[in-house]
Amino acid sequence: MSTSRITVARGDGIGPEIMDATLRILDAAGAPLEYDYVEIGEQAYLAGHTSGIPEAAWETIRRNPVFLKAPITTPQGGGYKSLNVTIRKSLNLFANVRPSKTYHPFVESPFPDMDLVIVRENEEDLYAGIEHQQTSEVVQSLKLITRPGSERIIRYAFEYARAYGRKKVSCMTKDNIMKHADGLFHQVFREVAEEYPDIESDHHIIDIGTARLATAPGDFDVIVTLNLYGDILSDVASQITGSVGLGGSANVGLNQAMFEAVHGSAPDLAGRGVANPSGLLLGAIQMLVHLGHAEIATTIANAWLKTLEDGIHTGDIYREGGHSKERVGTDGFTDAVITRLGQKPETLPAAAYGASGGSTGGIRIEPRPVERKEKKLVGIDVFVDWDARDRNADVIGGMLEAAAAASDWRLKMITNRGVKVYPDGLPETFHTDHWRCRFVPLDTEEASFDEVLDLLSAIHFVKVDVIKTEHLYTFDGERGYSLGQGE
């Protein structure tokens, strides 16, 4: 059997007691597996290094391609941006993976059945972090979302799904009301869904989706998610199985993956020697059959669950009078998934990791080329920071109509927080101090670059503050841009 080189963050909080806890279990298991330490994380961010990831782990994490990590605490403050959106976004561990299934009757959760796996898509969205202040009142944060992106994602949920024998994929968005972005990602989802007749297929609101998860997660199998929709409904999703330290979490790339327990740091629980190790640990499971050491992975997952069922239980999921036998700590827990190797649940069903692949299960997804389509530009939205005389409505757009006319461009609408406040705007509608000002070409279908130039040069000329400003523009003739709120 190969030896599989890791990189391994022993993290910080509970990081370090769970960490040891699992090496420990590996190690006992006989996982052919060597450790690279790295000190990435608190300490790394104190030290000065922004990203909390000092120039010495990056070389360790990039040589070796799966990094096991512990969780990481980000200290308030000082506008330190997360590890593990740098971590995922820099290696394209663009796939998160986490199963959410419950331990019924050992784990005590309203749902005995769960069994579900949330694909997440880990790079884009909100997570992007591009955000600015606008105004004195104002900031903004970008959505992104790409066509590759999304294929890439909803590509690869069903691609799981297949390997894993699994029955149907979910799509969750809001494209009710984020019509381009999420629309585009629930476009993919049809199109990709149509390649996988075997597989069903059906898509969810993400707001009543989320509810129907928390209440009846026996109708999910596979969900697939953009970013922000993805962490919350993980969350969710390990907290009704009973506890969220029992999560297992996989971030997956073409080369290389991440794996961690969902869960944070705990700092309140730090040297206690109370922590549950299981969420590292079943990330660690997840990791062995990626790296094709399935068969250990599942010696160690039917230790793990046969201790579950002699009751032998961390705080967090003990429960007096129930099924919990032995109320343990770390070390205690630990101690008792080693004993317990070689044997099997005899209530529980068994593991049986296949050597197809573990969270990747092989699967290996390139994104298609995107074909290129007739763009124009048919008019532009100018971002000005205006706050006077009342924020009348009616006086900037008289301003901005002068400029307008003085550049052979017509002044289609304001809106104020997406909503028309000119012309003909509602008074009880409330002004904030950023207005976006929606302007055509006067006599033309489609606007040239200098003619921008030459309306920009004009609002200046009328003491517009602009501030930002997105060119309007169609895409093979349809409408690449969204309607204004009373347009």
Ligand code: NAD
The other form holds:
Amino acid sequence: MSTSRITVARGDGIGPEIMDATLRILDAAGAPLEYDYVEIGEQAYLAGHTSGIPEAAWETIRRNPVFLKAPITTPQGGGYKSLNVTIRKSLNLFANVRPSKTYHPFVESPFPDMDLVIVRENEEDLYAGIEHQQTSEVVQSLKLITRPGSERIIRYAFEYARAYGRKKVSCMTKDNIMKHADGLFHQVFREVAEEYPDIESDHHIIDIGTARLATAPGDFDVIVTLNLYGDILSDVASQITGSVGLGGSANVGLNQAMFEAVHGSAPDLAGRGVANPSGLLLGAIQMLVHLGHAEIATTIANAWLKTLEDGIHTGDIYREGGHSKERVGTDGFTDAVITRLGQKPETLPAAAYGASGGSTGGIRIEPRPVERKEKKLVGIDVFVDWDARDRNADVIGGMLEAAAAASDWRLKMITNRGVKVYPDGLPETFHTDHWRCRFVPLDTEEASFDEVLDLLSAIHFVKVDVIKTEHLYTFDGERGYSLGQGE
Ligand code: NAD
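Same protein, different form: I have the form predicted on its own, so give me the form predicted together with nicotinamide-adenine-dinucleotide.
Every component of the complex follows; first up is the chain already shown.
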């Protein structure tokens, strides 16, 4: 069996304790691994590396195809970027695979039949991290959804379902509100689902989908969703299995992968020797399967299941009077798993990795090239910062009508926080200092960029503060922008 060289970060808070526990179990099981340790996280941040990752650590992380990472503390405030987001995006780890399963009756959970996998898009959405304060009152965060990014993660979810013998893929979006961004994700889901007639598929609006997950998780098998929804959903899912300490997570790209626990560095438990190492251990088991060591992964998973069955429980899952027999700390739990290597659970279904073929690493995704469409400029939204004259929409409307009169444009409407306030706004509508002013060409179907510049000059001339513009396009004749509420 060939040895795999992996990068290991011991992390912050409970990180070192649960990493040492995990590596002790891997070593005792004879996992053929060699470790390159990197120092990343809180100390690196405080030493001035705003990404939390010193240069030397980056070299190691980029060299080894697999990275086992303990939780890292992101210092609050002060311009520190999340290290997790940086690694996922820099290494193109586009798929975040988070299985959630209950171990009823040994770990208390109201849902004995829960066994699902959340496949979360890992690079786009609001995690693009493009934010701007535009006026004294208004901040914007850009939600970026791409067709190739959506296709890749959705295809990954279907391939994962096939490789692991799962029957259904459910998509969750909020496309009743975000008709373009979430609408694109849902549309790509419909297209890709047609190519997998052997896998059942359905779609849920994220709010009611989350409520169903929290009350009837047995209805779900594989869930594929956008970055932010997946982040929230997987914490909900792992919490209802009994503890966030039971969630493992794989971040998978085409050439590299990172494995970790779902939870964070739990500063409240750090240094007390009481943390549950199971989340990181389950991440490590996913890693072994990914590396092709399915047999060792199976041995460890079964020893771990037997430990749960025997009632050897850390504080987060220990319940007096239930199936818990002995309350242990991190080391006691680790020793109990090591003692049981070679044993199988008697009641819980035994693990058997590799049997259904495939691994997170074996899934190759080739998104189709996106066809270029005919793009036409049919209008422009000019965003302005305006805080005068009691914020009376008719006043700013009049000023902009006057400005437009000197150009080839017509002011169609103004919205404030997405609600139409001009013409014919309602006096009850609340107004901030941030106004979106929609202009359309006066008598042509298509505008030119020169005309955009003319309009902006005209607005500047009447001393209105332009803070940004968005072009309104059609693509092959289809509207590529949302209408204002009331437009
Ligand atoms: P957390 O997940 O660390 O803790 C939430 C709660 O769950 C706490 O009550 C904690 O005691 C409990 N808990 C977590 N892991 C446990 C375990 N293994 N055993 C028993 N109980 C456990 O979330 P938080 O407190 O919001 O975040 C703490 C820090 O972790 C923050 O700096 C955050 O940025 C960071 N974080 C890192 C990652 C990561 O590295 N992947 C993920 C999430 C949060």
